[in-house]
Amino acid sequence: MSIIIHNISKKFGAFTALNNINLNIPTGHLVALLGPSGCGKTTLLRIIAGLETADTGKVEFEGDDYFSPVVYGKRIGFVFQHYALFRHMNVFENVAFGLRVKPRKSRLSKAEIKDRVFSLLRLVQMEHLSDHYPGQLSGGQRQRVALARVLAIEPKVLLLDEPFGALDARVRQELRRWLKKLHDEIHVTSIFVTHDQEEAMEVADQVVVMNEGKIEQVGTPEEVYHKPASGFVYNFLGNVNLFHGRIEHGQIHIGEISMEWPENELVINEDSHEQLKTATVFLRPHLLEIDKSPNYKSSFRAKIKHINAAGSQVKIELVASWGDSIVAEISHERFKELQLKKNMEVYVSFDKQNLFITPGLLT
C-alpha cells in the first residue's frame, strides 16, 4: 500500500512539531524517519497511524484519504518502542490476541488461529518459547513477539516507533538485520522511526532525514550519505570534521589552507543581500590522509593528541596548527607503516573534491 503525505503541519501549543511535510512512500518500501530528538519523526508516525490528528494537511493510502470509508478499515500495524505486550498472556496468546478479537464473521477457526500463530512464531524464531510469558523473555525476544502480534492481522502498513531503542548494541545489530530479512520476505509497506544513523543506513530502502519539524532530504542510504542536500544532513550522518573558514575574493581560508569557492560563485545572504564572509567545510575522518611530510595535495601541520587502535580503523585525534581539533581514520597497515606516536607532528591532507561546503558558520 502506498502512502502519500500532503502538507502535514502540527503544533503543540507554541511548539511547531511538523511544518508542511510532504512525502511519498511507494508500496512495499521500508522507510526510515531519521533525525535528532524533537525533530518531529514520532509525531509524523503517529499521524500516519491515526493516533494523532494533524492541524493541516492529509494522509492518503493508495490515493484515498485516511478518514474515508475506503481507508478506515485498512489494517495498520503499530509496534511501540516498549513492546506493550500483555503480561498475563503467554507468547502464543499475545500473538493470537488480534485474531481472537476480530468480528465473528471474519474470525478464523481455533485450528486456523493456531496454524497462523505458529507460522508467525516460526517466522520470528520464537516457536520454542510459545508457552513463555513476557517476564521470562529478553528484550530482543519481546520485540520479536510484538512484531509477530502485529503481523498476525496481516497489516497493509507496518509502523515501528524506535523498535530497537530499548535494546543493547549487540541485540540491536542482530534484530535490525533480522528486520531487513523479514521485510524482504513479506514486502509490507513499513516505516520505522530512529535516531540511530547506522540503523537507518543498514535497514532502510529509503531514508527521510528530518530536522526541526521539516524534511531535510529524502533518498536511498547511499544518496543521503554521499550526496547530502545540506550541512545538517552531512553533519548528522556519521562522524565529521567541521572547519570554519572565511571567504575573501572567491577563496576560502581555513588556518594555513586556501582554496577556491566551488565554481568560483559569490555567496549572497538572501536576507541581507550582502556577500557572506564565512563558510563551513565538512570532511569525514576516513577521507583524511596522514603523512610525515607535506604532499602534493592540500596539507596542513597537526600534532597527534590521542591514538585509538581498537576496531577496524585506527582513530587518531589531532590538533591543527591553528588550534582546531580533528579526527582522522586510517588503516592499521598505514598506521604501522608511519609508526605514529602521541605528540608527533604530522601533515594532514585531503582531496578537495571530497569536501562539502556551506556558506555561513554551523553552530
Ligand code: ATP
Contents of the next structure:
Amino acid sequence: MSIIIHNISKKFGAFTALNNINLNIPTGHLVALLGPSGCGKTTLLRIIAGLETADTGKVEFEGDDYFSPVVYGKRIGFVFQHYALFRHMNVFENVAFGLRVKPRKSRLSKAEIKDRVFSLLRLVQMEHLSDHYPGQLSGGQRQRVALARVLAIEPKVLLLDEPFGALDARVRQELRRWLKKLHDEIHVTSIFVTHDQEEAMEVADQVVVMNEGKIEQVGTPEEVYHKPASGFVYNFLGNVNLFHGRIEHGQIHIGEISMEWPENELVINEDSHEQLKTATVFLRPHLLEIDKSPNYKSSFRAKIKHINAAGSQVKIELVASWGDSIVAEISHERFKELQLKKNMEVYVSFDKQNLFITPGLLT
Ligand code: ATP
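Got the form predicted alone; any chance of the form predicted in complex with ligand ATP too?
Below is the entire complex, every chain and molecule, led by the chain shown above.
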C-alpha cells in the first residue's frame, strides 16, 4: 500500500509543527523520518496513523481517501518507543491477542492462531521465549515481541516511532539490522521516526530529512549524504567542521585561506546584503589531511590540541591559526607515519571540491 501525503500543515496554538508537507511513499518502501528533536516527525507519523488530525491537507493510502470507511478496514500497525506489552500475558498470549479478539466470523481456529503466532515468533527470533512474561525479557526482546504482535494483524502499513529509542547503543545496532532484514522479508510499507542519522542511513531505502516542520530533502541514504540539498542536511548527517567566510572580489576568505567563489553552485539571496558578504563552509573531518609542510592543495596552519586514537580512525582536534576549532580524522597508518603529538604545529589541507558552501552565516 502506498502513502501519499498532500499539503499537510499542523499548528499547536500559534506554533507551526508542520508546514505544508508533501510526500510520496511507494508500496513496500522503508522510509525514515529523520530530524532533530521537535522538528515534527512524530506529529507527521501520528497524522498518518489517524491519531492526530491535520489542520489542512490529507493523507491517501493507495489513492483512497484515508478518512473514508473503506480505508479504515486497511490495517495500520503502530510500534512506539516504549513497548506497550500486556504485562500479565506471556509472549505467546501477547502476540495472539490481536487474533483472539477478532469477531468470531473472521477469527482463525485455535490451531491456526497457534501456527501463526509461532511463525511470527520465529520471524522475530523469540520462539524459545514464548512462555516468558514481559518482565522477564530484555528491552530489545520486548520490542521484538511488540513488533510480532503488530505483525500478527497483517498490517498493510507499519509505523514505528523511535522503536529502539529506549535501548542501549549495542542493542539498537543489532535491532536496526534485524529490522532491515525483516523488512526485506515481509516488504510491508513502513515509516519509522528517528533522530539518529546512522540509524536512518543504515535501515531506510529513503530518508526524509525534516527541520522546523518542513522537509529539507528526500532521497536515498547515498543521495542525502553525498548530495545534500542544504547546509542543514550536510550538517545533520555527519560530523562536520563549520567555517564562517567573508566574500570579497569573487573570493571567499577563511582565516588565512582564500578561494574562488564557486558561483555556479550557490544560490544567492539577492534581498540580503549580508548574505552576499558571508558564507558558511562545511567540511567533514575525514576529508581533511594533515601534513608537516604545506602541500599543493589549500592548506592552513593549525596546532594539535588533542589526539584520540581509540577508534577505527584517529581523531585529531586542532586550533586553526585564526582561532577556529577543527576536527580531522586520519588513518592509524598516517598517524604513525607523521608521529603527531599534542601541541605540534601542522598544516591542514583539503580539496576545494569537497567543500560544501552556502551563503550567509549558519551556526
Ligand atoms: P522528538 O524527536 O523530540 O520526539 P519530533 O520531531 O517528533 O521530536 P514532534 O513530537 O512532532 O517532534 O513535535 C513537534 C513540535 O510540536 C514540538 O515543538 C512539540 O513541542 C510540539 N507539539 C507536539 N505535540 C503537541 C501538543 N499536543 N501540544 C502542543 N505542542 C505540541
